[in-house]
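Just the one chain here, laid out as C-alpha cells, in the form predicted on its own.
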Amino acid sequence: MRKRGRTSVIFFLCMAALLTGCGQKSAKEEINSIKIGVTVYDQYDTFVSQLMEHFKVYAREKSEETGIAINIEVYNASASQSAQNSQVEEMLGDGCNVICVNLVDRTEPTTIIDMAENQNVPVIFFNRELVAEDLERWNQLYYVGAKAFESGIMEGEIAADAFRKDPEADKNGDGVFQYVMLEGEAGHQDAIVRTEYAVSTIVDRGIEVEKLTYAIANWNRAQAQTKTAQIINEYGNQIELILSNNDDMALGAIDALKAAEIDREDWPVIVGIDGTDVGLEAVKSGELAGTVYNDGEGQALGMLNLAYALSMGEDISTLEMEEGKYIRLPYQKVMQTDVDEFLK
C-alpha cells in the first residue's frame, strides 16, 4: 500500500491492537506493541536503502526476541523538505510512538521538532546530522550516525597510500597529486567536511596536490557519471586522482572512464565513502582504490535499540551514547586486502 511515498512494513509476532496514543508508557507490561515512523530524504540512495534493510530486520529479530509487535512505517520524501514535514505529521496522527528523520534539509529541522515536541514524541535523527544547537531544543531529540570529519581524514589516507606505492599514479611524473572533486549537495555538512579533510590530510602526508576542477552531483551514481563524462572532456590524462564523497558517485565516475573507453590502466586513482555493497565489490575488483566502511548495519542496530527503549518507557542511560543524545559509529578503511571481511 502507498501513501505520500510510504512503504509500510510490519511485524506481527503477537496478538495485540495497536497502541492509540503517541508518547510512552510509564508501564512496560501494558505495552503489546509499538509503532516506529521512519522518513528518508531519499528512498533510492544506496547507503540509505541498506541502512533500512538492516533496520527492519533487526526490528523481526526485536521482535522475535520480546514478544512485542514492532511495527514499521517507512516514507520516502524524494528531497523535499516540505513531503517530509507533511509525512511526519501523518506519522504523529497515526500514532507513532517515535519517529526516525533522515533530514532531507539538515538545517530545516524546526518544523518536525515543534510537531514532535506538542505531541510529546520523541525523535531521532540519523545520518544527516542537523546542527548541535537544534538538536539541543528539546531532551527528547537523538542522532544516530558517524563523525564525518573520519570518513574525509580515511579517504584522504588511502589517496596518499596509493600516491606514494605506485609510481604510475603520477602519470605526468611531477611528484604532484593532480585531482578532481566529486561532491555531495551545495552546503551539505557531510560534503563539506569530507572535501575538506580528505584533501588536508593527503597535504599533511607530505604530497603536493593540485585541484583541476569539482562537481557537485547530490551523493548520486548517474549525475556523478555525466558530470564526469564533461570532466574527462576537459583534462582527459591529465586527472590523476577521482576524490567522491561517496561511494555512488564514485562508481559514476568509473562508468564515465568506461563509457569513454579509456583502458584501466589508464584510470586515475578512485575513492569513495561508504562501503556499499556495490562499492565494495568495486574494491574488491580493483576499480575502486578504496573506500571508507560506514557503519550503516551498526547505525541500524543503534537506531532500533534507541527506538524500543523510548517507546518502552526504558531507561536508556544503559545505552552506549555520547553526551546522552549521540550515538556514533566509527569508520574504517577497506582495502582490496581486507575487503573480503567487510563483504561478508
The other form holds:
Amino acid sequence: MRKRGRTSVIFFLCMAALLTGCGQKSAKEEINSIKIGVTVYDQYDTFVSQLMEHFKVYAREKSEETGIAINIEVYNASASQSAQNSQVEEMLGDGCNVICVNLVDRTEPTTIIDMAENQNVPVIFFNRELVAEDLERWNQLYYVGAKAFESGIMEGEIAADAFRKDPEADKNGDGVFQYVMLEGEAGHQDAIVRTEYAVSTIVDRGIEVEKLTYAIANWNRAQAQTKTAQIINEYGNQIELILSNNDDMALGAIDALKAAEIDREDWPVIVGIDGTDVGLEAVKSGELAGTVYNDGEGQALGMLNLAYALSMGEDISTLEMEEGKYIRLPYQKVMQTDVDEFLK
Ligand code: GAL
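Return the form predicted in complex with ligand GAL of this protein as a structure block, the form predicted on its own having already been given.
First the chain shown before, then all remaining chains and molecules of the complex.
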C-alpha cells in the first residue's frame, strides 16, 4: 500500500501482448497496458464492495481475453468528499486512463470534473447518481447505475402481494398496512426515489397504508438494528410492514427483532432491495418476504467495458448507452421461489 486509502493495486501483465506487438507500429498495437483508477465512497458498503469484486474479476477476464494488461487502483474515500478529490488528483498524476468515481457527495462533483477535464481524462461516475446538469458539463462524463424508481415499484409490489396473499400480514385486521420505512442516506437518489415509489405502488394497488414512523440508517445494518430496536420499543406489535431502502438495513431490522426475542410468527413483513449475498440468503430462509435485485454484476461489467473502450480509444457507440452517456441495468424481483437462480 503506497498511500493511506489505497486498498489494492492489481497488475495483469500479458506477455503475449508484449511479444506479438514487436515490430508492429500501428497506434492500436502500441497500447499494451491501461490503468483504471477507482474511488469508492465507503469500501465497507456491502453492495458497493460486491460490485467492486465483480469489477476486478471482469478486468482479469478482459485482460486474459485481449492480452492488454489492465492495472486497477482502488481507493476508499471513507465518506469524505475532500479525501476523494485528493484521490482523483493522485490518480490523474499516476497517469490513469480513466477514473471511475462512486461520489461521496453527489452534489459535489465539480472539483473532480474540472481536474479530469484539465487533463483530458474521462470520468465514469457509478452507483451514486449526480444531477443530469453536472453530467452535461463535459462530453467525457458517463454514469453507470440503475433506474431507482423501478426498485421502489418492485418493492411496493412485493409488499402489496404479501398483504393480499397472507391474511396474517394485517395483524390487527383493520385493512390498513401499518408500516415503518428504513431509509438510506438523506439526499441519496436511491433513498429518495425508493421511499416514494415503494409506498405509492402499494397505494396504487388499492391498499391503504399508515406510516408509523421512519428512520435514516445510511444503508447500514448496525445503524438499522439500533433504530429498529427503538421503533420496536415504541410501536411493538403495531408494525405490520418494514420497507427498507436496502437489504443491509432490512437485515439490521431482523437482527433487532431477534434481539427483542419476538416470535417468528409475530414478525412484520420485511422487504429489502439489492439482492446481496446475505440478502438473498434471508429471502431463501423466508426472513425477508423478498428483495429486488440491483444488478451490481451487470453494472461492474458495463463499467469495465466502457472504461476499457475509453482507455483504448475504441468506438463506444457500440456499447448500449442512453443519450450516449448512461448505462443503466434493470432491477428484478426476487422471491423465495426463484432465489436459487440468483444465489448461483
Ligand atoms: C444503493 C444500494 C445501497 C448502497 C448505496 C450506496 O444503490 O442499494 O445498498 O450500496 O447504493 O450508494
